[in-house]
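There is one chain below, alone, in structure tokens, taken in the form predicted alone.
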Amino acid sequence: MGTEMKQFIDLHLHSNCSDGVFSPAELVEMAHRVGLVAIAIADHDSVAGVTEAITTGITAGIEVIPAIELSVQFASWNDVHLLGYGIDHTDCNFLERLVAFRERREKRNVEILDLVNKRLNAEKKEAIQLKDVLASARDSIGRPHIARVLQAKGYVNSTEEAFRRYLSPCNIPKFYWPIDSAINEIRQLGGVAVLAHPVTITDDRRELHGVIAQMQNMGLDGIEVFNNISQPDEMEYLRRFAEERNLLITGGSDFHCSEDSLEMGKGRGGVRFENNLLPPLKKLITERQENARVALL
């Protein structure tokens, strides 16, 4: 009796939709030739890179789910990661709320880029151009675009150093989403809503226990337990969390490709990420969608 071949998947991509390097089309194909069968492209407030990768993906035999990370607020944290799985991209409301906070991110970038060359100029170095910054952006800027420019001029040498020397003293604080208010947006959007990488809002794992415990009474659905942030023995103790919660358990590389350290496929220590996660969340979705589908008629 034979066993059957793991297969694996990668549900934290970025492409150049927000702050990625490639497109949806070429982060497909990638998935293809690292041998993923199903990936979920999760551009930061935006899904402007959905359709094309489903339609890539058809063609290329991987599964693509649609999805999108919100920065959101809880208590007195700022940007915390909040992924949606499965919403329905096209949903017109959703898609102007979108178009509200690019044009708010995309002034905050602005006002990030001219100090940035304030501080270039008291450098006495060249100021970097606003069209060279949105050469290498596609739906809206962020800092690692900025990031690229300061590498490519040969200012910095790393996308670290960049953040170090100027992308983080010349920060200006985003604004976000309520959590209570995202997580139910990507319900009334028949998705699922997943925590990124838990432990980024603190390592605390007493704190971060009671932080999960109130978003899933708020509605949160799932947490990413395999991820590039936490150690093995985090990965663990979020997995034997979400299983006592009954919570989804998702992973994800988020990927971006400006990471050395980041591969596709897999997170910290190079575990990877596989199928089985993906059904208990299709099931999940498919139940939020009919919901959804209901509540309209």
Ligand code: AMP
Given for the second form:
Amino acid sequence: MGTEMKQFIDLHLHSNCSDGVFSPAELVEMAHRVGLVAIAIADHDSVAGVTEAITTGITAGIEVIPAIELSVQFASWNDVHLLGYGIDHTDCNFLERLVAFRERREKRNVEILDLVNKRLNAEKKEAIQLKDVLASARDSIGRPHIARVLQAKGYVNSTEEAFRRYLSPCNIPKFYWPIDSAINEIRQLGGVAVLAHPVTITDDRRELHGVIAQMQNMGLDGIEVFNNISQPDEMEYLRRFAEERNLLITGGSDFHCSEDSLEMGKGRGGVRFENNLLPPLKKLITERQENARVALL
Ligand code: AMP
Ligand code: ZN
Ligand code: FE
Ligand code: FE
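Given the form predicted alone, state the structure of the form predicted in complex with the ligand.
Full complex below, order starting with the chain above.
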């Protein structure tokens, strides 16, 4: 098949239901403009944007896969990101469980703001206000909301600088789902569990190899081979590793907003995510949904 025939997707976007800037409907429209055929909005601890995205997607002719990004704990790593694809985003028990994670985020947001304001005070800068941080929040609050206020105040020039100078040193833990129970939860919801941007765990290949193998034993289905963090040679390594271990391969940009260096539909080095990643993912989702349905009978 020639390059001109290829179609592209993006399975890792953030909307303003978590720490992205654009609404789910705006993301679908942007995906349409850049020529993508399918997307997944994988908000942190929230599925509030899924229905809006699916509805807009029907009109725009974009396929929308229900998704979420959970922060999970594995061994000594406590902020590992796990993507859940094809989950039942209307399941009441799941929605209730997510509320606790978001409530923790709300409390944590106030605590982080306190620490950031102490720092600003020491630098003789005016404090930032909770109401300004909350002004752009719709469901799940994250540090990028604070980063944007720091930037709007002129205290930093980028999100990266906000993290380096304020948000990394002033971090407060969230709630982290133990990885085995997060994987089980995703599977019981008829979904497929995929490790996001794997090299954020470690860039030591031998160590990452061991970590992913252990996760696969717990039921992990796939890894985000094409992402915005890995260098091209690492993506190639991850692709081969996934093939050897019979893990699903996914790809996504982790796009949050236009100001960052990220672009919708593109990973590091401009890599694009081919539509041929979608059929195996959808096949597994269909199997899981069938299993979840049978389990209810
Ligand atoms: P939180 O969930 O509140 O801890 O915020 C974490 C989110 O902030 C991540 O999902 C990224 O989107 C973003 N983030 C984390 N570290 C950085 C960084 N160094 N520069 C820019 N964005 C970051
Ligand atoms: Zn984020
Ligand atoms: Fe992530
Ligand atoms: Fe993400």
